[in-house]
Each structure stands twice: as structure tokens, then as C-alpha cells.
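Below, in C-alpha cells: the form predicted on its own, a single chain.
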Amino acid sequence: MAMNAESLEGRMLFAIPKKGRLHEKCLSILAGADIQFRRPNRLDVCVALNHPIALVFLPASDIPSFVGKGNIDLGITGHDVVLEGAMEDFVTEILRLNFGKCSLQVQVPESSPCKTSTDLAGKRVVTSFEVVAARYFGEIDDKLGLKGEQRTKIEYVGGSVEAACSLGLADGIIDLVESGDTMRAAGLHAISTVLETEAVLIKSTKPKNPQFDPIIEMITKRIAGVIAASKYVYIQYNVERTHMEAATRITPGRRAATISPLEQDNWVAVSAMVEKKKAAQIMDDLGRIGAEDLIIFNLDNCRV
């Protein structure tokens, strides 16, 4: 389909980061919440197939940006992006996402004197967050009543940032953090933390189209059970009657467990929802109680 302003007409506009670490992510939820789609090559822009939706895949660090302004109705981002594009003011997070979760952090080199950030303030500090660190060590700065050229110097620069201080660029770096491995083969490791970040679901402050806060409000609350559907499985087992207490303090259920009695005298089946995290040591857990016929099943979505 050709995508034009007719063809858009009707439609609630969401922003999909269309490469990078949340991009992947992103269409594994829109599977979950029943957005339905065909991307032709090439195109940016498709429609729903059932839903009055066009999704836009754009840069992440372009989408606070249109949604702030009311271009884009909906979007999906990174929390530090929204904050780097100094759009927390124009923007509502209405939804954390439990994905794309990383570290923003100082590093310096292992040899580095500096042991804080306020040891490294007042000196060369490369980044690709200029706005973020240009806050944090301006407060710092401020604190330690630092002036003129005596103040942290910021300067940008758009990858690469933990070759910096080896290519003798950098006193320190403030850079997105995993695992930490890229920091340690750098020879850096961390100082402090500026912020914790993940992926968010974003709307403008000041909606240009109120008439899609319905489509909205539906969309927000499917995401919301693949989120906490990733967070979960539910689990089945059969237990002596004589141990149901202590089992169903080991699977209380969000609410109370469900508790059925079985043909078998002094029989019951238990079922729950448990935190997926858990389930393992759960299962060993009832197991010692004498639970048997144990089964998890993994859920696509829920409302809880």
C-alpha cells in the first residue's frame, strides 16, 4: 500500500524505534498486544491491518521529540533518549517496559585518582549524552562552586566513547552500560551511575488529538499484560491435602491461589500465578512437600 496523508486519515500515529537495542523488542510486544501489520521494504510507515493505527518507525532518539509535539500520538523509546532530548516536560511516560534496562554511568580507567564524581569534576569528560552529563556535572560543579574554565568540560561524540580516555581524548566517559563488558576490555570501570533507564511507552502532555486517548487507554493496558505476562507463569500441581497450607505459602497466587478437589480422597490440584524468576526454586519447593504432576505454563498475555 502507498502511504499518504488519505491513507493516514482516522489514524493514531505510533512511533516503533526502527533499529537498534529496542527495535527487536518492540515487535515482540506489538505481536502480544494484537497490533497486526505488514512493513513493506523500504517504508517507515504502515497501517494496522486491525486496528485504526499507523505505526512510524523512526530513530529512538527522533520519537520524544514527535510525541512532545503532538506530531506522533504514541510512541516507544528509551528513557535516557527522552531525557537527552530534554522532552521530559513535553512528554508523559505512561508505561515502563521492563526491556532495553541499562546503566548510565562515569567511567574512568582503572589508574584513574578518581574514585567519585566529584573527583573527575573540572576535567575532560566525552560522552554521547551531552544534555544528561552537561546536568550532572553542572550540579556538581555548582556543589564545588567551580567557574569558567575550572568547570567539567563535555564534549560529544557519537560512538566509540570508551576509546576516549585510552586515545588520551578523556579524563572520563559517561556512557550506557549492560553488561559492562565493552567498559572492563576498555580498561574502565564505574564511579557512579547518572541514572537507570529502560524502554517506555510515551504519549504528549499536551495531545493534539484527544480522540485517540480511548485507542490510547486500550493499547497501554494490552502492553501492560505482555509486560506482566513476561513477568509470570502459571503453575499446576496436585498436593496431599494435609500439605495444602504449606503449599500455598510457597504459591500464594497475586490474589489466592485456585484449589480444587480431586476424585482422589484427601487430593486437591493447586494452580497459581508465580514470578517467573522463581519458578524454579518453587518447584523444588513443593517438590520437598510432596507436591507431584508439577507443570508451568508460560503466558502470552494477562491482566493482573
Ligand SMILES: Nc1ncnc2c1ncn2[C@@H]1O[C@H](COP(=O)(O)OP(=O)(O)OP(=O)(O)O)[C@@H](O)[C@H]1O
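All values derive from a computational prediction rather than experimental measurement. Residue numbers count along the first chain shown, from 1. Compared with the form predicted together with the ligand:
- Comparing the rigid parts between these two forms, the hinge point among 214, 228, 35, 268 is 228; every other option is more than 12 positions away from any hinge.
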Contents of the next structure:
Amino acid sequence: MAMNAESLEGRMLFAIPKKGRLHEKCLSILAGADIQFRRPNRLDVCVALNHPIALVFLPASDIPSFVGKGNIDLGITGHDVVLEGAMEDFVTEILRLNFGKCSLQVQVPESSPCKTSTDLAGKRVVTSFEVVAARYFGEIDDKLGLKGEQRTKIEYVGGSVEAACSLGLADGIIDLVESGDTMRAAGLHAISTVLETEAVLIKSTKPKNPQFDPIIEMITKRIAGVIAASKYVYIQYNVERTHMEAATRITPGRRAATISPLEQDNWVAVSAMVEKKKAAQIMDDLGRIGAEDLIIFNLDNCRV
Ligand SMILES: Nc1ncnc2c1ncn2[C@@H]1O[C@H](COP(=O)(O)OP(=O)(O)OP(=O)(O)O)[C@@H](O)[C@H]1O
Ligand SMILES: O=P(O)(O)OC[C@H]1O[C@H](OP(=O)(O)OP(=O)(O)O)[C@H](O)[C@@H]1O
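Next up, the form predicted together with the ligand. The previous block was the form predicted on its own.
Every chain and every other molecule in the complex is listed next, the one we just looked at coming first.
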């Protein structure tokens, strides 16, 4: 189906990274929020089948400026990408999405004498994040009173940043680190963290189309539910009434734990949402205070 301005009339435009690290997760968020679409091969704009929304598939790095300028109403990208696009005053990060988590770090060869970013000041730094890097080293250079040629030389490369030191192009780099595998394989180590990032849902600070506020709010709530459902599990267990207080200290729930009496005297059933990453530890702790019949349920979706 060819897309024209008419078919987009009255539709809230929602930008999604078209490829790269964030793409797949965004598709599962759209599915979880029940935004249905059929994307014809190679087409970057497609209308949702069940909402007045059009999805626009764009490079993650272009999304902040489109949203910031108001050409697109809503978008998903990385927090790092917002900062690199210098768009933090033009977009509002309405939700953290709990994926695409990594850190932007200053790295040097294992053998480098530079132990801190200050040691690296004045030298050559290669990065794909030239805006963030210039700001970061600009402040250090200012503090050290470095002028002109003495200041840190930031050079942009589009990818394979980790190769720059071994190629003799740089004394250090600024690049994203998740597991650290890329950094270690290149014989580098981190000497400082410039920022922590994760995927974010963004809208314009000054929306051009305020008529879309209600649908943006609805989609935001749905996505928040999808994220919470992936972050939390539901735990249910039985415990003697005398241990109830200790038990609810371990599983206080988001608002409060649900406690129901059991037919068996002096026993209660407790259920509560707990963070998925803490679930194993919580089960150990509950076992220690005598909780029994522990069951963990995954959540498909929720509103919290
Ligand atoms: N290793 C990683 N772990 C987690 N998130 C990451 C990682 N690398 C990148 N990201 C996040 O994904 C965003 C986009 O990174 P990615 O490398 O996929 O983009 P891209 O370079 O625009 O894509 P492509 O290389 O396909 O053009 C980053 O800005 C960051 O927010
Ligand atoms: O710490 P790690 O888990 O190794 O991840 C970090 C790597 O991931 C990203 O690159 P990506 O693999 O997306 O490729 P790119 O260099 O083409 O962006 C980033 O630029 C690092 O190189």
C-alpha cells in the first residue's frame, strides 16, 4: 500500500528504530501494547490497523530531532541518542523502557599510563559520540585551563570505535559498553563513565499536535504496563500468621501485599509483585522464615 500525506491525516506519528540494537525490543513493545500493523517490505511508514497511529521506522539517531522539532509526535530511542542529538531541551523522556541498557565509557589500552579522564585530557579521543565527548572533555579542559592546541582532540568515527587505539588513531575512545566483551577483545579498559543509558519513550517538549495528547497518554500507559510486566513477577506463598510481618517485610508489594486467610488455622496466603531480578533471593529469604508452597507467576501485562 503506497503511503501519502492523506493516509497519515489524523494519525499520531510514532517513530521506531528501523534496525540495530533497539529494533526487536520495540517490536515486542508494540505487540504488548496491541498496536497492530502490517509493514510492507522496505516501507518505512505504515498505518496501525487498530489505532489512529502511523508507525515511522527511522534510524535511532534521527528520532530525537524529528520528535524535538514536532514532525513526529512520539518515539523510542536511546537516552544517549537524545543527548548526542543535543535534544534534551526539545524532547521529554516520558518513560524509561528497561532495555538498551549500557554505559558510555572512556576507555584506554590496558597498557596506557592514563588512569583517569584528566590524564587523557589534551590527547586524541575517537568516538561516535562527538557532541557528548566534546562536552565531557570540554569541561575537563576548562578546569585544567587548556587552550587551543593543548585541548583534547575529539575525532568522529561512525563505527568500530574500539579499533582506533590499536590503529594508532587515538590515545583513548568513548564508546558504549554493555557486557564489556568488545572493550576487552580490543585490549581496552574503562577509566570512567560518561553516562548510563537505556531506551526511552520521548515526546516533543512543545507538541505541534496537542490533539494527540490523549492517544499519547493511552499508549504511554500501555507501554508502562508492558515494561512493568517484564520487570515484575507475581509471587504467592503460604506462611504461618506469626511470621506474617516478617514475610510482608520481604514482599511488601507495590502498594501492599494481598493477605488472605487459609482454611488451616494460623496460616495465611500472601501474594505480591516482586522484581524479577530479585525473585530468587526473595524465595530464599521467604524459605528461611518458614514460608511454604511458593509459586512465581510471570505477568503477561499489567497496569500499575
Ligand atoms: N551493546 C549494547 N547494549 C545495549 N544497548 C546498546 C548497545 N549498543 C547500543 N545500544 C543502544 O542502542 C542504540 C542504537 O545502537 P545501534 O548500534 O543499534 O545503533 P545504530 O548504530 O544507529 O544502528 P546501526 O549500527 O544498525 O545503524 C544506542 O545508542 C544505545 O542506546
Ligand atoms: O560491551 P558489549 O556487550 O560488547 O557491547 C558494546 C558494543 O555494542 C555496540 O556496538 P554494536 O555491536 O551495536 O555494533 P556497532 O559498532 O556497529 O554499533 C557498541 O558500540 C560496542 O561496540
